[in-house]
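Read the single chain below, which is given as structure tokens and is the form predicted on its own.
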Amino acid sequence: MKIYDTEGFPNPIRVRIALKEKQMTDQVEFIPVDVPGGEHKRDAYLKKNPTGTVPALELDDGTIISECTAITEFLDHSSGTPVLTGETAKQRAIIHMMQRRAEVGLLDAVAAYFHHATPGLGPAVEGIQCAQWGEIQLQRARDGMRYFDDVLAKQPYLAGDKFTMADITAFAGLIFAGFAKINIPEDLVNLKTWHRRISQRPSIAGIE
């Protein structure tokens, strides 16, 4: 398998953490994509992934899978433990729900702030920007952090008592937040404690 990505970017981080959790990293060849240089918008890459996003997974039969949730779902069902997307119907639904909340309320919100209300990756990559929209998304990200702090007051992980893709997505969102200079508010002690604990996992240690 091949994964086209940009190391250190938030969505590629999600897939790389999942690969380490599943002990599948040695089954993948990583192909770097120069997103800051605009490579993801060029024809060669767009022929593989028309959305122009990273990461993208290329299977041995030539099938291309993009979107983090699709890639991690494939990886999770390609190998055994640990299971990151749930075993029962209820677990899978809850994990999917919490991962989506982590995407919309944190990772995507931070991304919108970064790409619209800051210089982002520069004019050659960013195109049209709307600073007002970016500031709205900044507040959405802060609200998301507060929501997850409330969740973590009741349970050790975002989807219950096990580490899942929801935690991976939220962690990647906080990495992006730190890069965009959005700090976790000091009073969100549950989120900060979770963040410190998650940072010590072998699949995550050293990423930040």
Contents of the next structure:
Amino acid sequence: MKIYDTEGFPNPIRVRIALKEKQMTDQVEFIPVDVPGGEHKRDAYLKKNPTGTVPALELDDGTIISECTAITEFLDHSSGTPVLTGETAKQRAIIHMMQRRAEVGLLDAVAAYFHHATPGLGPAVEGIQCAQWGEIQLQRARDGMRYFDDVLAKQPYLAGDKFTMADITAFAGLIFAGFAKINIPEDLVNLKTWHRRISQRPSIAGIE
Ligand code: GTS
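Form predicted on its own done; form predicted together with ligand GTS now:
In what comes next, the whole complex appears, and the chain from above leads the way.
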């Protein structure tokens, strides 16, 4: 298997954490894609992944899978018991619900702020920018942090009592937030405590 990605970028980090959780990192070859240099928008990469985003997983039969949730589902069902995406119908539904909330309300919101309301990756890579849209998304990210703080007041992880794909997405959202200089407000103690706690997992330790 191959993973096309850009090391250190938030979405690629999601899959790298999932690989480590599943102890599958040594089963993949990482192929670097130069996103700051625009490689992801050139024909060779677009032929593989028409969305022009990283990461993408290439299976040994040539099948390409993009979208971190889809890649995580594949990994989780490829080795051992699924631990990141749930086993029962109810667990799976709740994990997907919270994962999507972490994506829309945090990771994607921060990304939109970064790409629209800041210089982002620079004029060579950024397309049309709309600063007002970016600022709206910044507020969405702030609301998202507050929402997750409330959730974490009642349970140790976003989808209940176990670490899942939803936590990985939110963690990547906070990585991106740090990069975009959006701090977690001091009063969100539950979110901060969760962040400190999951940062100590072997799959996450050292990622900042
Ligand atoms: N929903 C996608 C997923 O789950 O894989 C998002 C992928 C994505 O937006 N990746 C970013 C990308 O390729 C990289 S990251 O900075 O968000 O980690 N961006 C390039 C672009 O031009 O959109």
